[in-house]
Each structure stands twice: as structure tokens, then as C-alpha cells.
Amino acid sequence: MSSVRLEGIAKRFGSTEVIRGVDLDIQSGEFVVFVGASGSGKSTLLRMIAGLEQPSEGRVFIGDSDVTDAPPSERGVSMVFQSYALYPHMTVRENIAFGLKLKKTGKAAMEEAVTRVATMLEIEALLDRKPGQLSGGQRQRVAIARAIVREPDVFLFDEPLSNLDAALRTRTRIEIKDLHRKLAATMIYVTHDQVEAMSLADRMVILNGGHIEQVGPPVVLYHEPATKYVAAFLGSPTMNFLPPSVVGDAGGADSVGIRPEDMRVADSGLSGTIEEVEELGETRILHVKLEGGETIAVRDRSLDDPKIGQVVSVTFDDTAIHRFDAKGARI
């Protein structure tokens, strides 16, 4: 497996700049997830690594090789697309073997490789079917098998689970994580789903408007967001943002943030009225309108039977406060 290095990457479509000065080092064997809202540039960045888009500026390195101008076939990467991109007229066996056939791999070696990856992904019974006879989850496994069989230096995933239902998405996510452990492969994965990103990634790369907001392990980004954007992006419900005066904070911040799970109903604290109650089974979210007009989310199950219109007090520990300056940077 190989490392990936991006140096000063920029991408423009006409006068529109979609990637701005991205520098990033991905270690060999690392699972890195690009995450961000629609239009943040995450898929464009992945396509430049794959060679499907050419950078307007900067260089792309895979291992020790500068592949900026190399075609996709010479980069040692395999890509799994959102749409699966399977050939409908071919069987599963033929789809998996297609890349090996192009490389003129011998028949015996090709059959052995197809059988090996089909067994790994538990799709041996599907080898003689065609894609139209498969479920969405089965088609996605075939697409992943086709990528694995080529033994690439780097695996690229472009929102591969977005077409699956919630339960299947969760199961397939676990399978991909397990696959990474088995292969010890370098994987770069794009998603807009923060839960997917946090559960899969060794490191997350949060993109916003074509630039990197923060890079790091999921737990670090969640608990130590470098910017207000990262703080707001991660977490559901999102972090509560309030003027420092509301919480009595004199730390010189422009705004302060407190996550819903760090707030609780108490005998005293910020006074407000319950506007909505979300019962989510394992947890409950109270939406509370404070006396100053701000609405906050509180993750708390301590009230026996909360009612809309009920007046409550909400408190928190000072250690739970995140402070941000006027430009949105953590202070």
C-alpha cells in the first residue's frame, strides 16, 4: 500500500474555484474520510487523486511517484462509485474479473483471485448472476470486490453507501471497516454523512468551501473543534451557540458553544420554555427557548413527562464551553 500526498492543490472550473490550496499527507494503510456539505469539494478532491480531474494547480503524489499528469490506469488506484458502475450485460464473475482481463492476467490466476475476493465479501453464490438480479447491497459488494481484486495501492470510495437504506448502510459500513483491517489498505472515503465518517475514519478531513477546516481523529474533531464550522458540522443536534453574556462567560469570546449532551435540566440555571420534545428511544432531545429568545437543544431524560410550554432551568459545567472569536476560530 502507498501513501498519498497533496501539495498546493487547487481546482477551477472556469472562474469558479472549487478547491483552494489543499495540502494533505495520508499515510500508507490509513483510512481517511473526506467529509463536508454538498459543494464543499470533497468529491472533486477525490477525483483528482484518481486522475479523473486534473488540478489547476499543485501536485499529487502516490507513494514516491508524482502522478499529477498520469492517467488513472497508471496510478495504482481502484475507485468504488456511488452508482456502482457495474456492466449490466456481464455476470458478477465477469464484472469482478474485468480489470484483470484488461491486464491480460492468466485464466487460472484470474479465477483464483475472483474466488478469493468473492469469498472474502461472501458473494460466492452470486458469481453467475447479473447486476439486475442483485439487491443494492449485493451490487455494492460486487463493486468493492472489483476494486479489491486489482490489488491497488490506494482504494477510493465516492459516497458508496448513499443509495442503501439505513439498516443496510450501517451493516455495510461495518463490513468496510472490517475489510480495511483485513487488507491493511490505504483507503480514502468521501461522504456527507458525519456518522459514517466518524465510525470509519482513522482521520477525518472536514472540507468547507474548497479548503480544509480541520484534519484529525474523529474524537479530537468532535471534542476540540478548531473552528465554529467544525463544531456546528459535527453532532446531531448541532452544538448550541450563544452570546457569552447569556452564559456569564467573560473569556473574551465572540460566541460560545455547548453540546446538547453537556447540558441538563436542573433546579437552577438558564431559564426557558420547552418548545418541542423529541423522543428518540435511547435518548430525548428537549428544544428549549431561553428568556433571551435563543433556542437550545438539551439531551436529557431526567424529566418524567416533559410538556411543551413547561418552564425549566438548564445548566452545564464550565468545562463544556467552547469559545470562538469573531472569525469563527477556536480560542
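Shifts are known only where both forms have a C-alpha. In this text, the rigid core denotes the largest set of C-alpha atoms whose superposition between the two forms falls within 1.5 Å. As the structure is a computational prediction, the values presented were derived from the model and not from experiment. Numbering follows the first chain given and starts at 1. First, how it differs from the form predicted in complex with the partner chain.
- In this core-based overlay, residues 246-250 form the only run of three or more whose Cα positions differ by 2 Å or more between these two forms.
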The other form holds:
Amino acid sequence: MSSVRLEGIAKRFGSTEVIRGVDLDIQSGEFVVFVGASGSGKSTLLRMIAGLEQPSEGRVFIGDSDVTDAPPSERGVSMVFQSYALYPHMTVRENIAFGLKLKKTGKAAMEEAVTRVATMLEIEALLDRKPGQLSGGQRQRVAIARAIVREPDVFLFDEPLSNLDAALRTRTRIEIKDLHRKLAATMIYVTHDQVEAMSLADRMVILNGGHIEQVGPPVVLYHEPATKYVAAFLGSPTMNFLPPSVVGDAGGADSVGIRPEDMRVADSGLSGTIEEVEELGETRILHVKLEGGETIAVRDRSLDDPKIGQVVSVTFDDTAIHRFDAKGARI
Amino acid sequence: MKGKAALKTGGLVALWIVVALFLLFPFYYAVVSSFREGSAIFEASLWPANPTFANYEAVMTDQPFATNILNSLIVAVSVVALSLGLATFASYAFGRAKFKGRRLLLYTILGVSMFPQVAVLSGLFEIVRLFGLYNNLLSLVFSYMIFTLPFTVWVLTSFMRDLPVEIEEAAIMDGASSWTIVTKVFLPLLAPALVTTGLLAFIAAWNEFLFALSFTLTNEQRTVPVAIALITGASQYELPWGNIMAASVIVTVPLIVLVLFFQKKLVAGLTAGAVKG
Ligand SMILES: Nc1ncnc2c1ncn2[C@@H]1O[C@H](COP(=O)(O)OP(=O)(O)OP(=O)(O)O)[C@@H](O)[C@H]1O
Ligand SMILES: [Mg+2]
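With the form predicted alone done, generate the form predicted in complex with the partner chain in the same format.
And the full complex, kicking off with our chain again.
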């Protein structure tokens, strides 16, 4: 268990700047999730913590030591890769034990460690199989077991669940959360799935074009997004952005945002016509084209039988309004 | 429908038989001739009337043929071992590391293999003499690498490039050095490619004639192809076809055994990399 600190990290590949000016403090034992659009630099940032990539500028600290120039194996970190990256020619047992063997761990201690993590991840029955004989979910467990067995201070995950089907993903997500509690280890997790991010994270780091937009607990980011980008990134359907004229007190805002779930159909308010109806079971989403020309999403199931083309009025509470200035910063 | 399919299968089988006959008949005739003695060799039948081992005995006793086979074996095995060993590490560098002049170096290596053997023969001869390797098997091991190394390096480089980067990175995270990655992780994954290229290198070295003829002098240092070419009859007007056929059969059999032995891996090596699995 260790803290991780990034100071003024920048990364350039040739002349393209992929990460710029990233400062981040991760507490010991914390679960931090990096989220962002594809190409925002999540993997690159994670790989610099792992030591697989060298920052062009800045320092990386793990615990109290500056590890910027240390090789990956001396940083006390383990990584779980998106493709699992198991050694295809080795059995599950050999896969898990490979790192220990390289550290010249004794045979008995190694055997014991492998059994312990295999029990923890319920893969004892698979120990003598090769990766090719495992399902995707089982491979994922082996990959996690391999990461755990070396008892690292910091765990790094790069989209470990993205190759699993939806049901398995949800289940494994909970297991990873459980694992975090059991091991009380520092975990840094990369995903582009915001639900996964919100469910796992103690704190979320939202990356946009190589810099950090906002860092904070999921609820804070969701309810008090620091920028328009964060506001739009979190939530599905995405937040509705409207000109300040639609609200009474714009407070000098350049645009205002209201989440679909904060809007409802009412007797009076902004009027518009229903363009599309999404029936999702537990909820219903109405896409309404306002008279001003903007299309908004409204999460509301109060109407009995909404019809496309039907004229409705939409309203919201003042407390639900997010105000942003011309630069996209929260007011 | 069914009749059509049967016709198609039948046609395919017939075609294969024709191809097989075409490919195998020369070898079959060599085998048959090797069992014939004296003037019987000029009979045009498909089966020896009085099969005899006399040719085989003659080959083994008239000259140090066993020594020649051993020489060929030593040279071919050394060439394969050295080529694969060097090529594995070279291909790791070419396939994985980024360094200046990588492409240039890679094409230079390919370029080396493009010169016809005669073009480099005299130059090589000087080098061989300089190192005092004339009439020494080492000269052959050294010179054969000129044509085995380029293609082993090229083939292994393309295989190495196709190995998933994440596996290498996982090994790095596990604390593996470059040496460990190559020997413990990549080498087993490259096994099919190693078998294929190794076998091709073996065949090339086993059959090589020109260098072997030029760099060896005595019967005891000769390899098999040269020994066969220099088999002489009772008089200068007689070519001992029977002996030559027997010798050819003796040296072809090891190759066939090798190919059959590695057959499974060989096919895997020839097709791997073509389709992402
Ligand atoms: N080795 C490299 N050479 C050049 N550019 C690179 C390299 N690795 C990454 N990049 C670039 O850096 C940017 C960030 O890449 P990165 O892989 O960190 O994104 P990501 O946020 O992980 O995206 P994704 O969600 O698609 O995995 C991308 O624009 C990518 O093209
Ligand atoms: Mg990524």
C-alpha cells in the first residue's frame, strides 16, 4: 500500500503532446479511476506510472521515493492489461508464479502464494490449464491473480473488463471492488465506461485531450461538474445545454445545463414537440424539440401514452441549473 | 448435386495423384536404380529385377562416405544452431526495439543474400585463407551463414513483430530482463517459426555444393554433395550411376525423416502469422 504522486507530468510522442501538465495526488489505499474519451491519454498516463513509458517532463513518486527513472519491476506495481496478456505457453499456475520465480522465491513459499490467490479468485480448478483453454472471464481472473500474487503496493488496471460481456462485466466489477476492500491496496483503474468509473471510484479523474478536467468523488463530479466538458461527459443521456435566456436568473452565464432527470413534463414551462420516445423499462426518455430550436432529453414517465409530434411543456427546478461561463467553467 | 460433388472430389484426387507422381517419380526412380547393379541400371522397368545392396556397400567402402555424412551433419547442425541463435536475438532487436538505421540494416542483411554465390566466392576464399580455415569444416559453417542468416533474421523478425506487445510488457512488469523475455517468453512462442526456418537452413546447408567444393581439399573434410559429385568409376569412361543413386538416397532420407518428424510444427509455422488467431 502506497501513495502515488504525479508532478508536472508531460508526454510527447515526437512532436505531438499527448499529456500536458498533469499534477495528481493519490492517497494510500485509494481507488482512483481515470476516465475520458478515446485518445484522451488515460493509458499513456497509467503506463507512465507503471514505468512502461517515460514521461517527457515531470516526476513520478510512489510512496516517498521518486521512481521516475526506476524500471517497472522496482516500482512495486502490478498491471492488469486489457488483452489479459497471459503467457500462452504456460499453465495458469506457471503464469501466476512467473514473477515470483524471477524474484527467486522459494518453492514452498511460491506454491503457497499461488494457492492463496487462486483460492481468493476461485480458480484452483484451472491451475493446470493453459490460457487457451479458458473463457474470457477466467482469463481475466488469472490476469488479476498474477497481479495480486506479487503483493504490489499499487495495482494498475487498463480497461480490464472491456472484453467481457455486459453481465460478466457487472459481476466482475463488484468483485474488483470487493478485492480492493480485502487487499486495502492502492488501485488505479482506466476505463471509458462512466458507469464502471462511478461505481468503482473513490475519486475519479476526468481526462480531456491530455490534461485533467476535474478530480473528485463521483457524486461531486456528477452534481457539481467544474467544467462544461465534465458536465457533458458524465450522465446518460447527456446534460441538456440551453441558452441562458430560458432561465430567470442566469447569473451572467454563457450557457446553462439541466440534466434529463431534473426535467419533467408539466402544465407550463418551455414548450416543444416530442421528436422521439425511448422506452427503457425503468424509465422513459423523451426527445423534445423546443421552440428555440434546441433538442433536449427529458427523463419522465408521467405521460400515459406520449406520441411523436405531441406538444408538451417541460419544466425544472432552479436548484437543478448548472451555469457555465463562456470558457466553459462553472459559475 | 451429390453426383456433382463426387465428381469434384474424384477430379481433385486425380489431380493430386498426378502432382504427387510428378514430384515423387524422380526420387522413386533414384531409389529403384540404387538397387540395380552393372548394366541392369539401364533397364527401363519400374522395378529392379534382382534387387541388390551392392551399390550401398560400394559407396560406403570405396570412399570415407560415413565421414562425409558426419561432416555434413556437423556443418548443417552448427549452421542451424548458430543461425537460429543469432537470428532470434537479432529479430528481437529488429522486431521490437526502435533504433536509428533499423530499416537500413534490415535491408542490408537482405541485400547480402541477393548476390549469387559465385560473386562472393573469391572474396570469401581470401577470408577463409586469412583465418587459416581452408580445408576446415569451420569455413563452411562460416560461409553458409551468409545465406542462412538473412532469411532466418527476416522470417523471425516478422514473427517477432506479430507477437503481442502486451505479453512483453506483462513480462517486464513481472521483472523479466530482455534475456528472460527472449528465452522464456518469446522463444516458446516462436517455436513453429524456429522449426520452419531451422529446417530450411538445414536443407540449404546440407545440399550446398559450391562453397563446399571450393573450401575443402581432402576426402576427409568433404561434405556429402561434393563427395557424391566426385564419386568415380573403375575407369574415367564409366560413370558409376548405381553408386551415385545409392549415395543420393542415403543423403535424402535424413531430410525426409526430419520433415516428417516436424511436420505438424512445420505447417503451423508456414501458416502462422497469416491469420490472426
Ligand atoms: N507510442 C505512441 N506513439 C505515438 N502516439 C501515441 C503512442 N501511444 C499513444 N499515442 C497517442 O496518444 C494519445 C493518447 O493515447 P492513449 O492510448 O493514452 O489514449 P486512451 O485514453 O487510453 O484511449 P483509449 O480509450 O482509446 O484506450 C492518442 O492520440 C494516441 O494516438
Ligand atoms: Mg487506452
